[in-house]
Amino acid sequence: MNSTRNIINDKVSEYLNSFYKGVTEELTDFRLKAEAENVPIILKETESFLNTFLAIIKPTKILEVGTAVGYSASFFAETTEALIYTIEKDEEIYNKAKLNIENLGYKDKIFNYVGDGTEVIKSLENEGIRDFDLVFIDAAKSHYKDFLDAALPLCSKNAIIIADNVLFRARVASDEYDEKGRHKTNIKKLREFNEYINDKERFNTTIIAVGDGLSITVLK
C-alpha cells in the first residue's frame, strides 16, 4: 500500500484510461510533462469526467482554488465558454502557472491570483467578483471546508462544487491505508469535509470513486 494507491480497482482504471484523449495536442503535452516531473495535476479519470460534466452544465464563471502548474484552469478555458479565476498559494508555483497560461494563449480568458485561498476569495467579493456557477476546489486538503464557505457568497443560485481528492488515496474511507499515521490531520479534516457537504439541509451532494475521489454539491 502506497502513497499512489488507487481508489479502485487497477484494472478497471486502466480500461478507462484506454479511452482518454487530451483535448488538445498543447494539453496533452502539458500533461506528459507535468507526469514526467512528477507534478500533481488531475487525473486522467478526472479530467475525462469534467470534460463531460462541463459540457452538459456550461458554466459561464469558474472559481478555482488550487491553481498549481496551471494545467486545469487551462483545460477548463480549452473546454468552456467560462471566465476562469483561480488561486495559487505558492508564489513560484503561481509564476510558473501565469507563464504555462500565457505559452497556451489562455491569458484572456484566466485571471491568476496568489495568496491565501481563503483571504483572496474574501478580496475577490470586496472587488464584487462573484456569481460563480462552478468551483473547483484542489487546493491545500485541511481547509477544504474554509474555501467552500468563503466561495458560498460568491455562488450564483444552484451554483455547483467539486471538489477533487476526497478520498485521498481511499484514506478517508479507512485508517488503515494510512500505514504510518502520517496523514491523520488531512484525513479528519476530509472527513469533517465530507460530513458538512452531506448536510441535506443545505447541499445535494455526492460522491464519487473518480480518479482521487470528487464530491459533487448543488447548493440549495
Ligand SMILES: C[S@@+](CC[C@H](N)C(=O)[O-])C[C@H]1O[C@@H](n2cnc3c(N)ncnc32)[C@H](O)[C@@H]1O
Second form
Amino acid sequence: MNSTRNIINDKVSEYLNSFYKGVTEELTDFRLKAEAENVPIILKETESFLNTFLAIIKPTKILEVGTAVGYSASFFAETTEALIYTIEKDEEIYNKAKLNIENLGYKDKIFNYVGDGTEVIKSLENEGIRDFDLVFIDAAKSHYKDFLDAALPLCSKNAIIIADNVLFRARVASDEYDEKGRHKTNIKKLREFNEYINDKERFNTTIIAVGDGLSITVLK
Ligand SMILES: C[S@@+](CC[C@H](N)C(=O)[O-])C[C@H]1O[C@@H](n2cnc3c(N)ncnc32)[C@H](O)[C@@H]1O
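Alternate state requested, the form predicted in complex with this ligand (shown: the form predicted on its own):
Zooming out: every chain and molecule, the one shown earlier first.
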C-alpha cells in the first residue's frame, strides 16, 4: 500500500465518482489544472458530498483554514450565497489563490488572508469578524484542534465545523497503514482531534469515510 491509499474500496470509489460533475466548466478546468500540478485540493467525492450538504445547510458566512490555490473557496462561492474568509499560510500560494479567485470573478465573495490559521483567526476576532455558520478545516493536520479552538468564539450558535482528512489515508484508524512510521505526529494529533470533537457534552459529531475522512460537528 502507498500514500495514495483509498480509505474505502477502490471500486466503490470509482463507482461513486462516475456520478461526479464539476459545478461549472471553469471549476472543472480549475480542478484539472490543480490535479495536474499535484496541488492537494478537495477530492471529487468530498466535493460531491459538500455540494449536497451545502444545499441543505445554506451557510451565510464560511471560515476556511487552508486555501491552497483557492479551489474549495471558489467552489463554496459558486454553490452558496455565503461570504468566504479563507486563510493560507504560504505567501506564494496565497498570491496564486488571489489571482485565481479574481480571474473566476469571485473576489467580492472571497476574502483571502495570509498567515498561520490560528493567528489569523485571532486577528479576525480583533477585527470583529464573526458569526461564521460553517468552518472548513483543511490545513496542517497537527493543528486542527488549535484551528477549531481559535474559531469557536467566532462561530454562530449551532455552527457546523467540517474537517477534511481526519482519517488520513486510514492511518488514523490503524498504525499498520503507516508502514514506515513517517506520520506518527500527524496520526497522534488527528486522533486527539477526533477524540476532542467526539466530546458529546459539547459537540454532536459524525466522522464519515468520504474522500480522506470528513468530520462534521454541530456545536451544542
Ligand atoms: C490541503 S491544502 C488546502 C486545499 C483547499 N482547501 C482546496 O480544497 O482547494 C492545505 C493548505 O493549507 C496550507 N497550510 C498549512 N498549514 C497552515 C496553517 N497553519 N495555516 C494556514 N494554512 C496552512 C498549506 O500551505 C496548503 O496550501
